[in-house]
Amino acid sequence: MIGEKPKGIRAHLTLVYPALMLGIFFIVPFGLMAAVSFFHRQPGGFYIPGFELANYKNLYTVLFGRTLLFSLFVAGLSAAICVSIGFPFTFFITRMKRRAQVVWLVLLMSVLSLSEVIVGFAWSLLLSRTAGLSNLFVWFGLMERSVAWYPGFVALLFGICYLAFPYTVLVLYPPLSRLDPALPEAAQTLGASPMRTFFTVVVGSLRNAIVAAFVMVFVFTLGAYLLPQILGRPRHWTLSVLITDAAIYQTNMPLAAAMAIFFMFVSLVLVALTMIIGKGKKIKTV
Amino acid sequence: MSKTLRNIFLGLVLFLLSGPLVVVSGVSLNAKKRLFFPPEGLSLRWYVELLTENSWLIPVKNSLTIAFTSSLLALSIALPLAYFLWRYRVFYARALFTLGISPFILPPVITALGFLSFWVTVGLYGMMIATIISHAIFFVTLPLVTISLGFESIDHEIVEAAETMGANSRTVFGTVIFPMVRPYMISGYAFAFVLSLNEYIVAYMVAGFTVETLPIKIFNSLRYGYTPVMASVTVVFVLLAALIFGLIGRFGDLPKLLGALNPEDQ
């Protein structure tokens, strides 16, 4: 029964409902957005159907270019931080007893499910003057008086990494927990130090998983929308903010749609590039 | 790596993960309408306000309604698709699976903007039904992935045995397959539920000005005047998520759900 080819219409009935739902409520909206990106904008009003590239030409501004570059830079940097902390962390977790693993996983899932607005609020408190860490430092005598450490770039980076860290661990968890424990053991039996084993055997044999995790986290952090507004200054706003701003506050849907489509292509190209680089490395080592 | 170094590292991560939560919990206990940490005076009045003030109660109700129904809808889309894909490995089912996963992989603002143009065109912009359906599609990935994992865990021989004994495919599904997949359905539902509760940008784009959900309400209060209620609602959210995932961890197989191959071996 399993793995055979479906025969006749009856067998396909199961698929009709999910196909319809995804078709109507995902493909159609997507196509609509793509179409709107070519429509003509009515100043003050909405838009009228048409076909013009004006919206894409309007993307060619300093603001858009700078925001795009900044978004990619922040996403890349925070993905790099998350993976380099998350990889050893996940490795440790997967070597723990099952019960301890579950406790850590529940904590991570709870943090993962937190809304961006809650993460932003929590970090703005933690870095604030009245309720923040600097109070603790004053109390220990390390600082003269408490200060506010946000808004700013570092605060934003902390927030984004906090948001993305549980996600990173969940992406790295399957490959690391499937890693054959005999491999590191063999390396240590042959005399490699634990440090060296980790970097040569564990990191080495999971290079592809690391690249994949980096890409997933990169795309995940590209979506940051509220954190730049809460923890950053206006110059730290990301493309998500710019797109929403164009759509909601300037009611310029065609421009917002053009930005979104362009944004999607840029992220897809970057993902593809990273994947190719990752594969190339694998071929060399094998 | 040496044990001490490992423990210092794990402790640091634990500190960073829980730090913001500790501060927020402290702030939620302030006696006066100030955001101090450590709190000045202790009271639970901000929790009471969350449950009595209409300005907070309505977003709470909206969020719960949306999360409850949209994850049910997501489940109803994911179950037949995952079943079909498991039973017949054909390319169009795979393509549909990829489609179901993509809203989760793209930056959310793109999907959100698609929803916005769709609901404006259809004329349901600003209605709760728009938020519900959008969330169902946006989070269909979660039940889809967990239920697929569930189907994969079914031993083919059990299904074949049932068929040999003369059960038709309806009976096989009802008595053999469904009970084995049920825990995965529950956790898929729980994932979608919790994430829908916390989702901001789709809810904002689709009906942000008329259907205020909790994240939207919190962000609005962030901009227009802080109140410790924001902290108390955060605490409730974290506890709710911890409770739900704790239950999955207690009664289900969380490591396996998240992709560990042989959790029993460790």
Second form
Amino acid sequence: MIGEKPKGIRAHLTLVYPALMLGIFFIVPFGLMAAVSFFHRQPGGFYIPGFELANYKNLYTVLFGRTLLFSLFVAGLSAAICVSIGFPFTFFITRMKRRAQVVWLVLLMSVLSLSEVIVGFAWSLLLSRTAGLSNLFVWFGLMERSVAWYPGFVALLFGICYLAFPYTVLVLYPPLSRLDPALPEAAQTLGASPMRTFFTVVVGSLRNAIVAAFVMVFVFTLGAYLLPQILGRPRHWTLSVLITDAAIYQTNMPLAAAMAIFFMFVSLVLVALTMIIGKGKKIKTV
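Let's see the other form, the form predicted on its own, since the form predicted in complex with the partner chain is already up.
This part shows the chain on its own.
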């Protein structure tokens, strides 16, 4: 009994550092933001400590509701597109030789070195009328005249998916690379077509990985801030832009904190529902 106590102490000490980092970088900032959301704002941009629900009541506006729904829609659509394209793309990468896999992964990692500002202005140039991709389509005879796809919803969607796609591949690569090649071969030996094998065996056995990739991209794109301002119109601005406008330009920190708390609560609920739905049904691959 006496000899077991130091081991128990050491086991508890190993949890001190993670708990300390969690408290410093998450619990304390979140607690401060939650407290500020109940503060009272005074004229001139100042606010005093207090407890009132006026900031949350001010969220019931058409602008906030529309922006919230648009932010969730863009994040969900971007996650669905990235996972739908990224899963078969990653599957084919894992079936290549090791050297080819390294080349593709290095190319994807190089995209992550680009800042959001560079990506935004690069896509604004590619989707513009003067020097955009539409001029290339006109040259090939696919279009009669060049058009501008920027700014707009399509440009915003392209930019967000471009940033989130490498993360999708990096999340899906480990489980797909560990997939037993004998499973698809056995399914095809039993008479299943390659398409049916892919959707029943590969997709069915990696449901948790697909859900994890979807949640990761959803959370990542939910806080998009620069791309909506660069590639979109004012009606395409996300809630992150609205929160920044309230905090910096309107100097209404309590309202911005209330919007951030409500936004995070809604996003956590949707993420939890997605994970429950994704793990609720099990696909038999026998």
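Note that the structure is predicted; figures quoted are calculated from it, not measured. In this text, rigid core is short for the largest set of C-alphas that superpose within 1.5 Å between two forms. Numbering follows the first chain given and starts at 1.
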For residue 190, decide whether the Cα shift between these two forms is 2 Å or greater, given a superposition on the rigid core.
-> yes
Is residue 137 one of the residues whose C-alpha moves 2 Å or more between these two forms after the core fit?
-> yes
After superposition on the rigid core, does the Cα atom of residue 148 shift by at least 2 Å between these two forms?
-> yes
